[in-house]
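What follows is one chain in structure tokens, specifically the form predicted on its own.
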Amino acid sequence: MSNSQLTPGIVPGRLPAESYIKNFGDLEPLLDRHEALVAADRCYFCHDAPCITACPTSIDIPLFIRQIATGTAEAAAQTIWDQNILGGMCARVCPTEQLCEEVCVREVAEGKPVEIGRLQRFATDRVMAAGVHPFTRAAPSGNRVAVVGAGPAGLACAHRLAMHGHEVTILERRPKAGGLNEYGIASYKAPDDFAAHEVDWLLKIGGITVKTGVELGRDVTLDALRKDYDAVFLGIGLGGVNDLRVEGETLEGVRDAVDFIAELRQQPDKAKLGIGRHVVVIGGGMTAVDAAVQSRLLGAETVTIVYRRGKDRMSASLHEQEHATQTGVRIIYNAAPVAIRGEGRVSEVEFAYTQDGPEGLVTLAEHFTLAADQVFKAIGQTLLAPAGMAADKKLPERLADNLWAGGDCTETGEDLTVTAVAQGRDAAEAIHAAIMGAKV
């Protein structure tokens, strides 16, 4: 039973049924063919395109846009997938305003970039809707690779290894594959079960077996995997959530934002999800924004994000911050929680104003209080090392002769699908080279 069903005052169904359909519908509708051609026509097709450099997966963006402009969306999709096999989801969730579109020459000159993300979705959606998987496997290599974690890094790694002819087994602790894409992003960014459909499409390459409900350290050991397989890739994500370390954190009505988002993503009928009347979200990243916006969409009367530093330090982009405020979310900067109070369940949160200076963050004497019947913690995640694996910090991308890692569990990882895909893809190439070199 969910937290929302146990806590008085956090009730479902505050809104008319049609509001949930509208609120959790597609945030960015798919471009039609004419709209795509018009959007593609704005591209200058730069020779030394800064958008390619800004893309973590190095997609040849001018090429795929030119292919759309010439009426060959299938070729455009192939160009995208050659570098980013999860290009469909990335077209929906990538912070393009901070990556490719931010450095677009049109953005610099006119303040309006080419709509790269929407054009990427146009191409990939058209081909996926046709049920086409344009990749084929190489001849079987006789090698077996274990991939732990079916998130973006693990899926990208598995697909590239399968292309090279290796047999891949993905072990996933959750009931469904997809990781961040399935459990960790706002529902309105990828409605209609797109994450699951993309996984099914990816698996059409063949040679990949997915086993869900299998947890490293509980059901299988790392030593056993390294013994039984030619190589092992860890895409285990970040399972731990940072604590606020303030009085009242265990009161009823206080919960982790990542759990709330996961629960929301897995509930097809959003009217069944309870939400408080007055919601406070503590944090400054995309998880905080997604939790706050969706609280409003579920019917919360007031939703406030409180972040301990200034607006420019918030890891959620300005675009996402503006989207939150346009949805009715209030954002308070430069404030940190001091205590959460209530009789058995949360009723208010006390904050102290902060100042970010040369000596770091300083808590000021002035305090304020916000009424709250629900509080979401979104101050970052930490690596939960599997049983039998010593790790108190993020992992290097190469841990041993036959052991690699990728995604946000690594030292270079970020909480971005596109970065995880790049790391999974690159790890697969390194694994392939190592395996084939060892066989020579």
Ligand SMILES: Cc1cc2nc3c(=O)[nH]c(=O)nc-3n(C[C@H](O)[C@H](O)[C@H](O)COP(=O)(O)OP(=O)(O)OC[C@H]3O[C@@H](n4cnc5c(N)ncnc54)[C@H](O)[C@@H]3O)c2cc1C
Contents of the next structure:
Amino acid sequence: MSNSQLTPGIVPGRLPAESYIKNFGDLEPLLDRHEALVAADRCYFCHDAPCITACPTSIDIPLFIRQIATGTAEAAAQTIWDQNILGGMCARVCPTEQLCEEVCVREVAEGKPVEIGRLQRFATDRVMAAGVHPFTRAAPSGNRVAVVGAGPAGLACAHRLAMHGHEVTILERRPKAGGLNEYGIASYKAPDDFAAHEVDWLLKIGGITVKTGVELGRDVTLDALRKDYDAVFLGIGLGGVNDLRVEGETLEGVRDAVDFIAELRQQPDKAKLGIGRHVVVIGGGMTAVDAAVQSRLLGAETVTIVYRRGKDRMSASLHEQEHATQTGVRIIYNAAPVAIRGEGRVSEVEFAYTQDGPEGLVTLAEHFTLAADQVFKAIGQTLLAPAGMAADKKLPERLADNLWAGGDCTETGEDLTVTAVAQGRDAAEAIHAAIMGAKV
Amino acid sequence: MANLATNFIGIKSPNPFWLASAPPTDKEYNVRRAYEAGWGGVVWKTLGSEGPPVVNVNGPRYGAVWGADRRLLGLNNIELITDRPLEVNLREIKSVKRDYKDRALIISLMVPCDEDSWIDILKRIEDTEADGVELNFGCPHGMAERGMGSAVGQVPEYIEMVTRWVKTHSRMPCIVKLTPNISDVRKPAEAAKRGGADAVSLINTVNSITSVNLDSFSPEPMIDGKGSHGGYCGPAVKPIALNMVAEIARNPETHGLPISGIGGVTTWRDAAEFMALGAGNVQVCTAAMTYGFKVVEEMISGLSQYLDEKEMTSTADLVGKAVPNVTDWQFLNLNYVTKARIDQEACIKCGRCFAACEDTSHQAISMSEDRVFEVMDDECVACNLCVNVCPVEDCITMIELPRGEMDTRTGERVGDYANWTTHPNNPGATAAE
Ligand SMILES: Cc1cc2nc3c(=O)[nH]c(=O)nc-3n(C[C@H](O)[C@H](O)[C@H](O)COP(=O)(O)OP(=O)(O)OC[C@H]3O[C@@H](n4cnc5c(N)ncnc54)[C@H](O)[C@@H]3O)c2cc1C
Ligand SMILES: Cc1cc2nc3c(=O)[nH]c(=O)nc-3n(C[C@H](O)[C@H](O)[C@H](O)COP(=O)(O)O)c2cc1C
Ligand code: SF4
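Having seen the form predicted on its own, can you show the form predicted together with the ligand?
Below: every chain and molecule of the assembly, starting with the one above.
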């Protein structure tokens, strides 16, 4: 193939082979032992530490850092997993700059937080690499729980239930478990098939059966599940995407960013993926940033994110935005699409400038046009209720006596892996309490 | 620029920084380079008697204690005195001294505890033109078992006896190097003085085991599965050394006896502290072993900057400055009342002061919902722990209550100077007013 960055249209192999390896390798490499000791030494072991409060799973951060500092990464990993069984993935994908590291007293004081995320990865990676799974199950309770969706929420829920001695069956419609860890997270945040390895590792606890290719609503009904199991947990994430509702949305070359990312994640040879010469991404969240950055990494000549509001309203953190611009992505704020044009396939997108005021978003008269071979829509995901289930809005955490929900699909979800884990874990505790309470 | 030239018991050197008797001073090659690097003087690695030299272990001889970023905090060694033939050392000493007449060159000695051995060694070193001798009564390992080193240094009578032999059979200035492995350092210093010593130097290394290998269950450094205690030195021993220097400096029996300060000197500041406590100069070993000879440049520039800032023209102005302020606990002013103050601007809200005071001190710091930490004067005993654990320099300070002010903790006004000797709670109080 002799494609280059300048080849028009959507084509694969725009870059030399070695570029793909570099571009999709580890963004932030693992700390070595000495680096970890030095990084750990910076922690002040704060009293009632703000970082713990900021962590959605409330990991005892100063404790695990001190355990690293004293040469016991195993104990540190245990501290992390006690609260967050997907601590390995969270160490890679959490926007720590908006969570624990944002409130670290050293960030507040010096603008340089303790590197909590990287330290967490240091501890969890070491122990996972050694093949150790330090949890065992309580005596079998005789109860069976169905978990729908093998994303972070479902997995965390299943692990905690299994630990309490319950038998868990996970139903997952995709061919692989992991949810967006497997199909969504940017490749360079968790390379080397980490999501799949983490699922395998998590399942080592035993007592969890994963049935992939099984869709609630298509292959099994909710009523049947509720009848067959002592409790049901829904961790189905957000299966739908919002439409732009502008003319030209169905032209060839216009695509949902999440679909594109899922395909990208599943393609081991990134050189085989087609990408446009000029890519336009519409949206302002983590999905928009990931689609844009990875388009650049695949060799697109120009990539532009267009977001309808200002920089500080963008839900992707400043750190993420910076990462995008450093990769060569241009971000245009305060502009919304009015039309997508092209002869059968997209060639340009027209935008109107906007103003975000007290009366809401106002579209201005000034327009501009961007050339585009490919357009990614990343303007938010919606709950796609399983067939037979009425749900026009996100779910509450408890829907009925024996029916719980957690993660992105709930109204309390935050579109964060770590929050999904916390909700899955807490739902498991609630289910456990309910089942055991009903017994006595 | 302040003049760093010093005259220590008649021995002149361009600055007060000498290399202590140890590996850095073991041979001509090192010593020449040390002088070139700027060291004011050198105490040659300890020589033994004529005859087959001692042997060292052939496995690791050093152990260490590190900070998180591998900063060397303490070093420990099981090395003996020089393991090179006496004639070689003497030839080299003579050769170096001839080329560096402006630098101090002291020969460290350790021979068996009989007069003939000392007469013999003193005769042999006579024509090296060295500036003086240092008697190594300090080495805590290997030599002590043979009745030398700290085995002598721990018995004041021996120190006095050997020192007297040396002063009788040699006209060289004589420094007696003391071991810290005793309970009262004043006793050996007094003995050295009685024996006629011109000065004492201290400290030699502290008996120690730096760490234990928790897999092989042997002390480090490990030699074939075993370890033995070694001598501890470096930054970690400085507080011990400072106290011992001060004890000798303020003891009426030894007050005014010149002291060469040793133990953990790593920067100009350490040197200045030793000198303020009465040391006429300092000797350095671990800092040179850690960073190389070049460190002396920082010591020289730092000390002269400090002397300039204090408007002192020579090191003599500094020596002993702090000695009058070293006193016994019983004479401390019990009416000196301070309270901790937290600078809210500087506070980073880590809460360490709170944890420390609440859990282990006097419950005198309050913590609000939004993490504001404040000192409660009516509980604060001014222990200083919060200051010590606070990661931010000068965030917590001690503020003195002026005389006449109410101390809300005791409900009493701050009075005039009064110490324990007159305190009503003291059964042996002299005259409580
Ligand atoms: C592109 C992208 C990048 C992201 N990057 C980050 C990031 O860097 N950091 C971060 O913290 N968060 C990130 N997120 C958000 C994060 O991935 C989610 O918040 C998290 O995965 C939510 O977990 P979940 O278990 O609730 O849902 P999901 O991960 O979506 O898992 C839901 C699972 O349920 C399955 N399912 C759905 N319906 C059914 C059904 N009817 N029957 C059976 N199975 C079903 C799905 O196939 C899926 O496997 C990103 C999201 C996207 C889209
Ligand atoms: C490896 C080593 C060998 C030493 N050998 C001697 C010696 O032969 N004679 C001696 O008087 N002191 C010896 N010492 C002690 C040093 O001279 C010095 O008193 C001690 O290390 C404290 O100073 P420092 O903290 O600057 O190292 C030795 C120290 C070390 C580390
Ligand atoms: S806030 Fe920062 S310094 Fe304090 S405990 Fe947490 S990681 Fe350590």
